[in-house]
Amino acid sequence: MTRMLTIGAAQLGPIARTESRASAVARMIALLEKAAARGCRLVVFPELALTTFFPRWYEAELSAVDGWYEAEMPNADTQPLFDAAKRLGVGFYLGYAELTVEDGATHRYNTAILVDETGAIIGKYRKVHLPGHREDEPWRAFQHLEKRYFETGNLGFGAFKGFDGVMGMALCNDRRWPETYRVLALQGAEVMMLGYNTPMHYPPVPQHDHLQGFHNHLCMQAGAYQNGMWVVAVAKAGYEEGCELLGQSCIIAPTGEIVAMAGSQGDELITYDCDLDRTKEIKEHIFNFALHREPEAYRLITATKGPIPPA
């Protein structure tokens, strides 16, 4: 017998500055019912899914950023989803900005959490791999200050057991990253949802435009592969505010394939029916941790953060 999950890949097009969280949750709203006339029981929404991607504009204050946030989840904006979630019996991921209090210090983060099919949040994430920079850099013809409005994660990349199957979350610039995968798959992940906000033009190297959209399928199916997980990978796509971001929501399998892949750049939501045990595939076979993976070999990944050349 088979665990088969169907589960919706919901990209949405631009959202404007002046749009309204009520305005995005109601487009989300959309995406989820037609996800639950689908027969979808997980739906995946991008990062930073209720507003625009505010970190393109500097400001010299942090607290003048303040309301892209998050303070609680939900919220009244919010609650709607949570609402409809509830009503069609279709869990969800979903990115935002999250401003909390904790231990009397005010924190910002770039969150993502996994709502069930009862409405519950039932896992919660924050972003490790902040890509960007901190101070005004007037050069560019964007801004991106994730490193100055957002903290490292603190929460570690967790596995959370929900949809009868092992679930991981991560966000954007974390796919990059092969150590998101590893650490996830070392908890037994089955699935990771990721939800990214990728311009098409990157300052810095400006002649990795044109590969864009192959590194961002490169690293993923990459992930997919070596770790035996499927990778449902969400964007906010479109012309957004004069910053013109990467499309390509897909699905993929432990086998790496693209299994389904987004066509437009606007709101559209793809489906694909994940069997999970075809991660055994991978985790039995070929990435048999237990069997080949040699752990004394790679001190260096966590007893080091940049390279050590040879004396």
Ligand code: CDT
Contents of the next structure:
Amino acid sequence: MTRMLTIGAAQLGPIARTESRASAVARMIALLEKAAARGCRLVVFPELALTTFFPRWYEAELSAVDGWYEAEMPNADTQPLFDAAKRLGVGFYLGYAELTVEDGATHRYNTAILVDETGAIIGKYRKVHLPGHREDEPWRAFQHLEKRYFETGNLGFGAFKGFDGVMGMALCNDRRWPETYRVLALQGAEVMMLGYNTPMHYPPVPQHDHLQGFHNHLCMQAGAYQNGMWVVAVAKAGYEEGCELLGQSCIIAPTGEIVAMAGSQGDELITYDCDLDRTKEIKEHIFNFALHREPEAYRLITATKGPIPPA
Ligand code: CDT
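Return the structure block for the form predicted together with the ligand; the form predicted alone was the one displayed.
Let us now look at the entire complex, which starts with that chain.
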């Protein structure tokens, strides 16, 4: 048996601070058209794919950053992407900054949506693991203010039926946490889609700068294998507003093997024929959860946030 889903990982090069959303959307539509020509039914775009990575600049007032968020989805700028998806019969994952008013209160999330081949939104994810800091830290070469500009996602790690499979979403820093993959796999997720913006320079621990590419693949290859899922990880790459962002977008098989990888730092499409039934090679054998997991022994994982050393 095979259940083939051809997936595209649509890496974007840098987006300038002055670049319009309409321009970013036009770049994404060009990649979507290329993906359709290569037989893709699903394309994954990066995290915060409509704008530059704005958390690198400090603003004292949150209202000063509101222009970077989307209050509606789709909206006038993104509707052409939804129209292209419907016209081409290609669904997509898209990361963007979400501004929403719920019960009279304003909320800001780092969000991803899953859109099916008819252009309908079938899933939403709000980033759980927010890296960086809350206050201005001028000693850094650039800021990473996700903790200031976003609330912790309140939707959990949902899995969604679509594309004849079970699809999961995560965003950037989530890929470094094993819990992300496991919670998705426990819902039967067969594909984890993830967009990222990863600076090559990590100001608090610069001695790890040369390991950015290694750590990127290390955690995702392990996550794919240990959970028997395809991982499609897509960068916003290149030199963006004084910050070098990691590329190396990739598609990883459930065996943990990288089967496709971007070779540039710019707009680039990589594709792979992902057989969703290959997840069974792992899920029905070495990581057969129902047979081999011992949740009683893992209670600490949800019982505590930080470590509890022995007395
Ligand atoms: N966007 C994002 O989550 N980036 C982080 C940078 C970590 S350093 C603050 C990442 O994990 O790649």
